[in-house]
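For reference, the chain that follows is the form predicted on its own, supplied as structure tokens.
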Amino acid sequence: MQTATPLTDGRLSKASTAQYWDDGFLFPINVLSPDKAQAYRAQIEAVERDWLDNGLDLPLATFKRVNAQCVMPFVYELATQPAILDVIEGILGPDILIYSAEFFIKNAHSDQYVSMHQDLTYWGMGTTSEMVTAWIALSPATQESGCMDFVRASHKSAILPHKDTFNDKNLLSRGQEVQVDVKPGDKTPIVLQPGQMSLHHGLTIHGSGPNVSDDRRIAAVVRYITPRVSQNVADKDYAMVVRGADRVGNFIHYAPPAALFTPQSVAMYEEIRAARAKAMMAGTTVRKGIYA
């Protein structure tokens, strides 16, 4: 088991920050107690139980897989935990926005997977380094359960060619797969215990295999950006200021939800999803998945 990344008063050291920029990722980082991670797991599993057939306009899986912070108050609460934001500040600086939060869940003995890819491929933000993804384990992420694999220093490349597969077993919006030969020896398995977090750059090549374990693999994934990031493909974009200030104005701001799936928050969710679909689905005529 890899030793946890050392923190000083909850913040990254200069050495750890340098390691992130050298490798394109950093892990494991202790940000939640195991009990708190279990409590957040219980909340998403309660949503799965109580809201599956509760009159939502979209499949519950869609709300879980993109912008969950818009409609689930506990997701916003998780994404704004001071222990998490203190670490993020070491990468992005004092002005922090949430771009999106979502759940990547693989059920026990599931053949679902995530193909090797770079996050920024279809987001319309170019090759910005002012975005970081926090991957927070709410259940054990092991090689058996389908933990992520990162390719060290791959963030130093540009956006590489990708192929859309729209494979139903692929958890990505387009089933996108980077068109380079990633050998097994190139991969670093990102093993995390509940309450631990990894960080990765938007250009870092990564993916994950199926879950052959007896437990669900549950992760809350939050994308943080600075106000200087801009949307270059869609007409407009949205973000939530969670630390510092936005003095640039590239994003439309909105409030966190007051309760689960309120009419107001669902309307905002649909507004954001429709706007981002113009970037996320640019260049394809296929309309399926979470941005259909």
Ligand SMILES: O=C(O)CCC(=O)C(=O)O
Given for the second form:
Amino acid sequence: MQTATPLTDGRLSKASTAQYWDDGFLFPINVLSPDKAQAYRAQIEAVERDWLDNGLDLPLATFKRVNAQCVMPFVYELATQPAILDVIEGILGPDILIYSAEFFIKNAHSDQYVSMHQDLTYWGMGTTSEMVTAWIALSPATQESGCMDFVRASHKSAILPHKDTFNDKNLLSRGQEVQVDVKPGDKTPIVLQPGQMSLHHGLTIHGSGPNVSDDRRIAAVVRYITPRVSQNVADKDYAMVVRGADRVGNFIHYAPPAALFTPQSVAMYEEIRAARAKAMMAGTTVRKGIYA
Ligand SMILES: O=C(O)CCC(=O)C(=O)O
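For comparison with the form predicted on its own, kindly provide the form predicted in complex with the ligand.
Now the complete complex, all chains and molecules, led by this one.
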């Protein structure tokens, strides 16, 4: 097992920060106790149990898949844990916004997968280095359970051509797959215990295979940006300031939800989703995949 990234007072060292910029990823980083990770798992599983058939305008899977922090208070709480933000600050600096918090869940013995891709392909943000993803394990992420694989230093390339597959088993919005030949030896498996996280750059090529284990593979995935990021495809975009300040003004800010799925937070969710669809679905007429 890979030894945990050393932290001093909860912060990354210069060497670890340099490793992130060299490799395009960093792991494993201890940010939550196993008990705390288990408690967050219990909360998302309670939502799955209690809100599956609840008359919301969108399927529960959509709310889990993107912007969960907008409608679920415990997800906002998770994404703003000081232990996580202290590490993110080492990559992005003092001003931090949440762009989206998402659940990537593969059930036990499921053939769901994530094709190899670069996150920034359809986000309308160009090739910014001021977005970092924190992938927080709420259950064991192992090669058996379908942990992510990263291609080292692939973030140094441009956005590469992707092909949309819209495959039902693919957890991505349009089933996009990067059109390069990624060989098994190019992949680093990102094995994480509950409460550990990995970081990856928005251009790092990554994906994951099926879950052949007996447990669900559950990750809370948070995309953090700086205020300097700009949305170049959609007409407007949204983010939450969670540390420091936004002195740039590229994003509309909104408040965390007061309770699960309040009418106000669901309305805000719909507003953000409608605005982002223009970037997320640019160049395709197929609508079925958006945040499904
Ligand atoms: O959870 C996975 O397997 C993939 C997640 C992913 O693509 C991402 O966090 O950008």
